[in-house]
Amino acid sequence: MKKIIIANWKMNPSTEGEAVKLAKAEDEKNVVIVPPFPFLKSVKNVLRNASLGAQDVFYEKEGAYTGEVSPVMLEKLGVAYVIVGHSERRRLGEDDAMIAKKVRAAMDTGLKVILCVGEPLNVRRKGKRAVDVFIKKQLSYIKNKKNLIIAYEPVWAIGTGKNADPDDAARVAEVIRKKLPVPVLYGGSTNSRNAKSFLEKKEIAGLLVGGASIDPREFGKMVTIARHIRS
């Protein structure tokens, strides 16, 4: 299986010329570009090797949610992949069920799914069964595992330039995977000299990558690192 790099661009770039330059420059075999909703579209009509995705899904196919949007609405644009609980929505006030929720709604519309769980910084502090324990019930409202890739990412990680060990976040998949046989991701303050270190662990599948997917000439490094490494 080949290493997955996702680029989840957040809010960002600004405008649609933008977006689309930038999707043409990562548009490469393995990759997601998953662009704010407002560019799906513009991005979608120029990507030839790379897969789209989604930055969020809400639950219902239809009705008065002001505001949402719906996997119907998603899959009819062209969207393959959509992330699901990232920690940045769940700062929002999403939570396990409301996340379940949209997992489900996802999937019964055929998307594929990129759940994120990971542990806040005071959880880590208390050792690796608090963090075992945490992300396992993250993962206790997901039934279905079809379509669903799991993106470890840790909280206290996320935009502050600090990782996880390596071998702690492989030793984390692990127990994601026992609990859902499905392939897990890092994700958490990626880039390219630090990608490697997480791709050559087999138990991690690919890199869910935030921002240094805006760069394009980091993270097409990051891309040909993922290339180069054996399963």
Ligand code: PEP
The other form holds:
Amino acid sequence: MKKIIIANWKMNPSTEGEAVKLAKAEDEKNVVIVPPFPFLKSVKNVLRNASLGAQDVFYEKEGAYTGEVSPVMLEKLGVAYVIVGHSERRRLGEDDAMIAKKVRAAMDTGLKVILCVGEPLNVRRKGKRAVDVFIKKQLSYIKNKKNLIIAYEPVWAIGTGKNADPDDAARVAEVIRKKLPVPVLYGGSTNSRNAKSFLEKKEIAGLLVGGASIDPREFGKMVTIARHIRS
Ligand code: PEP
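Show the other one: the form predicted together with ligand PEP, since we just had the form predicted alone.
Below is the whole assembly, all chains and molecules, this chain first.
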């Protein structure tokens, strides 16, 4: 299976014009472009090779939920993937129970789910066993593995310039796969200099890229690296 690279643009760029330009620059096979909600449609219109993803989803199909976006709305826009449980959303108050509801609703609508899991620094400091226990607990809420991808993203590595040790990331990916046999990505301050060290691990199916994904040159180098990895 080819390695997959997900571009999580977070709350970038500021304008639709910039989003379309960035999407055109990153439109490669085995790439998923994940722009902010307002740019989904215009990005979709220019993609020829990459798939489209959304950064979040709500768990109800319709109703009085101010500010939320339903899985059906996303699916109708041509969205194929949705990120659920990103640590930046967990930090704003989403818990494992809510995340499990979002996963189920997205799957029921036919969306592929990229579920983010990962330990905070205080857990990592306690050692590998504590990390494994923490991640298994996050996974224990998930009952269905159809259309599921897991992104192992240690919270202390996201946007910090710090990386997991690739051997340990591969080890955690295997722990995850024993509980839920699905593709496992790595995410956390990846760039063109460290991408290979993660992508060459057979346990790691690809990368979830944040900061580096809004730099098309840097992202392009990562996609090229992924393409040259034998799996
Ligand atoms: C992310 O947004 O999931 C992420 C891993 O961000 P970054 O690559 O910037 O650490």
